[in-house]
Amino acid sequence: MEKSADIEISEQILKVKVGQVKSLAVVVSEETSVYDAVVTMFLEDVGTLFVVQSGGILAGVLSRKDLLKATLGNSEINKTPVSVVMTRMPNIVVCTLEESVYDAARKMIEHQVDALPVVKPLDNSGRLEVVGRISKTNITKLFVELGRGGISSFN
């Protein structure tokens, strides 16, 4: 009995891993001012910044909304560190290099976020090193590439 085309496409999509489509993470340190974070977000043309400690350890996430709330009515954005306004663990949704893009997309939809940090666990302490990002744009590019060349180009 032959597999239906839908099942075959589904199986192929589940094979595409985050590590195959991730992009570079745009990061700032916890001490970065809200003003500098806004400038970085604008210059890097991203909607999410990842806040890291030394060694690239994930400390927080900054969305456009976080920065907008922090700047409204705040004349001290040059002095306010992003650590005051960022989303912290355990409220950060992450993914790994080995995870399927499908699972990453499901997490983004479920948690209503535009991007996820791609992380690598460092040790048993729970610390996570940021090794990339996956965003709605990465997934859209994958979709377009799959339409051009077929799913097999990502295996």
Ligand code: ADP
Second form
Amino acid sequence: MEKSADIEISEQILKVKVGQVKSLAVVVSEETSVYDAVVTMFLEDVGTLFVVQSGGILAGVLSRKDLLKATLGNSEINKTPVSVVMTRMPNIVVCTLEESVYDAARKMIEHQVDALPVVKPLDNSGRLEVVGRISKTNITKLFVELGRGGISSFN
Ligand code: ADP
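Given the form predicted alone, state the structure of the form predicted in complex with the ligand.
And the full complex, kicking off with our chain again.
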């Protein structure tokens, strides 16, 4: 029996992997000041920064609102490290290169966040190396590409 077009489309969408659409991660260290993180967010034109320890190990996430909140009524933003305001491990929702973009999008909706770090587990210690970033913008771009040219360019 012929498969319905709907099933075919959903099967195709599930084949697009995070590794095919991810962007470069913009990272700062835990000692970075809130001031420098705000500057980095503007210069790099991203809405989410990832905080890493040496070796690119994921330690935290900084959103626009985290930084806005940290600057309100704080005259010491040059001295306040981002580690004070970031969302930290193990409370970070992540995805991997091999995961489907559909799963990543589902996690973003479920956890109400704008971006996920793309990670590689390093060993059994639970440490995760940051290898990229996937955001709602990546998903929107994919949606537009799929509408324009079909799914074949992604598989
Ligand atoms: P904004 O705060 O700019 O609307 P988000 O909705 O992405 O951006 O972030 C909301 C909160 O969730 C922030 O406190 C942020 O630190 C946190 N957050 C962002 N991304 C993640 C993630 N992948 N995993 C866990 N927490 C996150």
